[in-house]
Amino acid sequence: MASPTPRHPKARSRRVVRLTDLAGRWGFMSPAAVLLVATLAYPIFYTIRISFSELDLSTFSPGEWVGWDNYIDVLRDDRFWNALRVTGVYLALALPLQMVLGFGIAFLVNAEWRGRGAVRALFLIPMVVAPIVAGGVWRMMLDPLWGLANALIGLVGLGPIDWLGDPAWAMATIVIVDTWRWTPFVTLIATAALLALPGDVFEAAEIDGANWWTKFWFITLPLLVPVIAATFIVRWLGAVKMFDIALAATNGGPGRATNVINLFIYEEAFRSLNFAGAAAMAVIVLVGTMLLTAVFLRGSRMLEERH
């Protein structure tokens, strides 16, 4: 500890003091945001000023300002809409079902027997093989000429379906991929979840003479909340920016039926080289996200504090 020197004044000493605890406290911060903001400023602010210009193909630099004509551009482009009318369904469609399974499975998993490390583990691959390659395999499963799937449920009389082929089914497909590949995930953080549940509550309510459902409704579901909620922000977060897995299992087809936005953004940009059109959708993408999130932070909150 450096101590005071003597000779300084009592109060002169205590502003230094306050000052380096300020320091210290900002300490914690600042690597975190240095580092962010040394990543990110200049490409979000690119962004912004590609947006509002006619992008430069020579030298990647934004050329004449062009104002909003971008953004109406894109605002006129039905495929645009149907982009993000694509996206919210998907993610009206995966999101429950990944965090109902996700928890669902976790109070499986969590059964107490010898294999349980293991199962665990395993639950982990589906996050970890590269999406072409999951996106192929799928393909390979659900196709109706050499596909396994239609020779499933034809046994039980049902199909065939047209999996990649049909718009409702393509859609079906990918939010089943999806969930294949991430309710690992949220079955991770439920296991933990689950196991840091307060016992003694439950016996307590045992001997009330409570019913599983009681317990559940009353009991084990207000007290995961704030995991339900931190989960599913996360899982939000990245759902919203998938389009690997519609580009290796439909390419986003037939026609719109899959095109989330994340990948009409990425065509835009990489295959038909109009990177100042998607400069301008993925502004407008990311103030929706984060009108979104901010929603979801301060509903997670309310519910973090209500219970």
Partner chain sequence: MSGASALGVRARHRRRRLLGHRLRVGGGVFTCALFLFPVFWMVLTSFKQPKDIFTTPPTFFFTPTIETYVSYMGRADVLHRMLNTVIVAAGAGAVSLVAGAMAGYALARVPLRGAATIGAVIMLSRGVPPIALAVPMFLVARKLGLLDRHITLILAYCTFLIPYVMWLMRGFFKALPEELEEAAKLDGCSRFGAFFRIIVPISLPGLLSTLIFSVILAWEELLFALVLTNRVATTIPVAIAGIAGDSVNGANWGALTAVGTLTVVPVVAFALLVQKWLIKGLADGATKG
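Since the one above is the form predicted together with the partner chain, can you give the form predicted on its own too?
Just this one chain is shown here; partners and other molecules are left out.
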């Protein structure tokens, strides 16, 4: 009877190397994983548990199990759907504007001209200003009686605008303030991406006689597609959580014109003490955000494969 063929030493060595590499990776990841579970997993599961129960305010713990009742009440609440609609309008206006401005400004500050270093530094200021402070300052600037914005447009003969009292202008105000704050973030990422583009490709295009528009449309833009998609997803995740600017600038008003979903959840939980209903809303928003993010990631992957 023939004896079994021993494994090749090189194959055994490669397997040991792979296992060692895998163990090393998990070893480096484990502290972050433990921290993530401690800070995120417990609050998420606690919120889910509350959403299926009646919260006992005396002990602040889940009480009687009510099943899907909280979710049914939320889905029947017109205010919840209005908050989702307001959030959708805000996202549809703010995200494209921030992406276009961010990448456009990145092209400008990357061009060779005197003083661009100072301009780059100034663009970082909105990112380091606290959102509540930014909202309060903009609220003073847009005051219909003595605000700076109306004083400036009055110099060209335009009448005063009720930036915070008119529903249409109130949403525009939220978009302007949020764009002022987050466009530098997009510009920062776009600038780094532009600096990382391969210079030899552009030199070859210039030798072939390509002009600026040809290089931009056929070289720069295709190379930036993965970065643009990734930046959009990052900004999308941040924009969905928008709360502080709306709270400081308009407090959801006038009426409910700027009452974005996170502000509405906050009001239901901490002003109306409807913690169970607010938890159900938070879970619905979380699931919806995860699904849309998965769609965006899939689209981003398809764009990367195409380019």
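For the two forms, the rigid core is made up of the largest set of C-alpha atoms that agree within 1.5 Å on superposition. These numbers were taken from a predicted model, which means no experiment stands behind them. Positions refer to the first chain, counted from 1.
- Once the cores line up, the CA of residue 297 ends up less than 2 angstroms apart between these two forms.
- The two forms, fitted on the rigid core, differ between these two forms by 2 Å or more at the CA of residue 26.
- Superposed on the core, the two forms differ at residue 17: its CA moves 2 Å or more between these two forms.
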